[in-house]
Amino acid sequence: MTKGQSTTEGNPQSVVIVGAGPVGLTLAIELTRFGIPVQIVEKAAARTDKSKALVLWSRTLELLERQPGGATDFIEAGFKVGAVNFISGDKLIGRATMASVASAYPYALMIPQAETERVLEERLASLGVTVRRQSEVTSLSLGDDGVEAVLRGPDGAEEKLSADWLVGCDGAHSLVRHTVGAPFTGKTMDSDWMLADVHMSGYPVPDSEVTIYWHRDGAFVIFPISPGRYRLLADMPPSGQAQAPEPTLEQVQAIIDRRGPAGMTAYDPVWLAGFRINGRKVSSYRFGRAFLCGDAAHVHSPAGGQGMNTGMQDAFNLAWKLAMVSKGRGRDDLIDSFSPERSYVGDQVLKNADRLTMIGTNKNPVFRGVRDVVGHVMLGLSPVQHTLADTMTEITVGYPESPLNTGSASGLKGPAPGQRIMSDRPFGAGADPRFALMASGEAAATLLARHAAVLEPDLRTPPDPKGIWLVRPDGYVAAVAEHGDPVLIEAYLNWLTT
């Protein structure tokens, strides 16, 4: 165990979270329900009132289902979208539906970030934790045994806050990232982008579908937010200004008329903004007693809508590991795995977002012609449609190279180590983060009794009766073994707790 680490249930370590956006709030909820003392500080006086990040994908909804209130609170506040159309000129290149996604949530849930934050903050408050707003972190000190933050409150007074762990969920300009000296490597695209959250009439497809227009001038994307309300995105020529300018409603309408189908009219704007795309990422997410999550660790193109979901899944990944180690139920290797696992996912998201952006904004006529032909052929294939839908909804996110993986599913019908696995009830939904056994028979029952401190009390139905699956609290496979040979699973559980 790390120096200073608690090894008793009665004295779990404490965590300070800097930033109360969706990522910080998710982490605070997860840690709190696992019995870890949390303080979450935020320099803003109130939650955002902007739509900002707009979608919760299937995998994030699955993980939210673990919490009190489950995914229902979000679903009630959101709007389901079930398909994506790709159009070039007046030709439908292809259409991908999410109906085939193997999840209880086979859709994109469109929900403005303001609503996502509202549900999360209310959920955190119901667990007895209040966000400390108008509390700006002015300096940080990291030691071998803990961290210390200096806060400036709304009255200008300063106070010192001590904890065992620190997590920076404080966005792209993260003070935590600057403090630990993590390089934020990458680039900024040389084009300006327009964002318009507007009401609009004349949308030619159902409100339950996204449309991506590949125009010779650039990309134009329409995301339904609710019936009659939409998020519009388009790339623009470089303005030469220090910041991308905010578009007017007239400029938005000009883009609609130029790149979209005839007959669409925008009115009553909710939010208009200009922005530039940054693709940047840290190489490590852990720095001793400090961690980086969400935009503090990675920013990228909005193509695919993966940013907020990736950050929230950073939080889900970190929370159960911190909780197990803090309570003395797991070795520090669990926490060490956070960075390689989530950095791997961050790399994939960054590459996919860059690729989608390049495909949609490339103005070379030869490239566009090849793109349209190849896209039409590929998107006409059912396997390609299913793969695209699975990737968009993030059910394919996994950790194939995780240091926590062992064993093999070779010859067995079921997921391999590092892959997501499905069950009839959420993993990690209890008051303690525990691993689960998906198996049957006497050998599995013996394992359950011998390792009751870190395993769920009941066996779950395995995907193949010939195997034993050891599943992490976040629903990813840790180890697989043959049904009649549980030695590998036994060794893993012994390693986990020594």
Ligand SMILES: Cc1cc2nc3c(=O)[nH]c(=O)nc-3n(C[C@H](O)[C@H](O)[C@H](O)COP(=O)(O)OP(=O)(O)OC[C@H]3O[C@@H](n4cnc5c(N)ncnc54)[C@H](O)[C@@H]3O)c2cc1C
The other form holds:
Amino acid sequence: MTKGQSTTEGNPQSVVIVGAGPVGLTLAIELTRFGIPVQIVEKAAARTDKSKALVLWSRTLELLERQPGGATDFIEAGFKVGAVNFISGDKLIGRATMASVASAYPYALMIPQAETERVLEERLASLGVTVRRQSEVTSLSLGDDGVEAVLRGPDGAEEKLSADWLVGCDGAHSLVRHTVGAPFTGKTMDSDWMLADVHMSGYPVPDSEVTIYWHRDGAFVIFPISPGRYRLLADMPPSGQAQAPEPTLEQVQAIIDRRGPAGMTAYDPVWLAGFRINGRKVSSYRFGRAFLCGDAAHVHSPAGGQGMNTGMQDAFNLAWKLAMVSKGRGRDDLIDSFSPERSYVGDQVLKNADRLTMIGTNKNPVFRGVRDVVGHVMLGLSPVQHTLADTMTEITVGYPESPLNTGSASGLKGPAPGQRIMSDRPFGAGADPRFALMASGEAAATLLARHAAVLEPDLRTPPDPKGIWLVRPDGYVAAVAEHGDPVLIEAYLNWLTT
Ligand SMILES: Cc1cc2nc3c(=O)[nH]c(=O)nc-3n(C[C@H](O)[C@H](O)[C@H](O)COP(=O)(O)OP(=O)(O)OC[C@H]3O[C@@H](n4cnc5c(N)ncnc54)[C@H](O)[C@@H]3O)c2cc1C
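Any chance you could show the form predicted in complex with the named molecule after that form predicted on its own?
Every component of the complex follows; first up is the chain already shown.
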């Protein structure tokens, strides 16, 4: 087994990433930005050409903002959607708009996964890293000090890759997950689903709005992809076949006619597919020197469209921790926090996706009657609309139970440890992952001078002048203290670096 390199600033540890989907690419960009040597290997010869995951949510855009090219490259390739309508029968039950979302990106950015991957891969290439394609990891072994993977290249020849760390971003059928023996616990729903990426005329609301139809036959959802092009999803009765069958355009039109409003006509299909919903997750995301991110660790119902975004946020969470530890700038506990933090988020996403799927597909007439009445009342309340929009856009994702949290914001106006915090510029944008101090005054300036190695060079404006906020490189609060009592922050920074 290859021995891990020593961990020093000038000689950082190395990482092999298995899989160049959206999650592996995001991780590779983040680690490369932070100066960590990365190899990213991918068995497919080319990127996907399918629309698959269609949306980048506000929180993911906020995290992409700190990379070279920022969120702008994605926004230019996408289409903004600002509202979701819920319709049962022909009655509008409710509507959630995203205009109120407290983010620089108060909308859902519709962008086919093929485009998301293109922008990510081009960004990675601009940082000097090329994806090694037609290169499949066929086996791996994990040691105490390093990892070794066997790679089969385009010509069938085998090669051994050694690194200090390995991250399985290798999708739902992950070899890495199988190798470490992590149970993928959950269930597969028995109903079949139809997916149609089509052009369509007659959509009765603006193209900047999603519509969810709760029909007595089942759910029917229309996501605009770009003006005149839509993703349609509908649950179908179980076919009894081994795979959910691919629908024909005629079958898609029949669903539109039955479950949607009159006057919509689908044509020029881009992609028609059948699929079954899996809700599965591992309980641990770390196995010694190996980690699982993205679909390798969790798969969900597409209801809510959170799968890819959750996976990309796994990568953002892991990257700064791995970079700090690999450069000898932070203690190993940082890496230990990856699994509990992201597993907590994975559990929430799975629960919400299950709930949304159940609400949309339930055929029981009594349940549907209650759902429509309660839904109408609840979705008419502006706090409920705001909560729904904040949850969908993932700005409420946080780590309230993180082992990295300390202190309390009680009595202060501002986010508590584990919560996302906003600022006038992105966190973690530099060539090193650094914590930020949001505070003013002499005590804060002294802290900054004493811990210059792990802190951004400038203080940021705090949400309340009476407090000091220590913020992680991914924009979540690590610690909060009273302005006049920086001892707790000092202790945190000492702990971080010993
Ligand atoms: C039909 C369909 C519709 C979907 N719709 C949505 C949606 O609306 N919203 C949403 O959020 N999500 C959706 N998803 C899910 C979304 O596509 C995934 O969550 C996302 O692709 C996960 O990204 P990933 O990088 O973790 O995995 P993947 O995209 O699966 O990437 C894994 C990569 O690893 C490679 N790989 C695997 N094994 C190896 C190996 N041994 N060696 C080298 N390379 C390997 C694979 O070739 C692949 O490129 C949909 C998926 C499908 C199939």
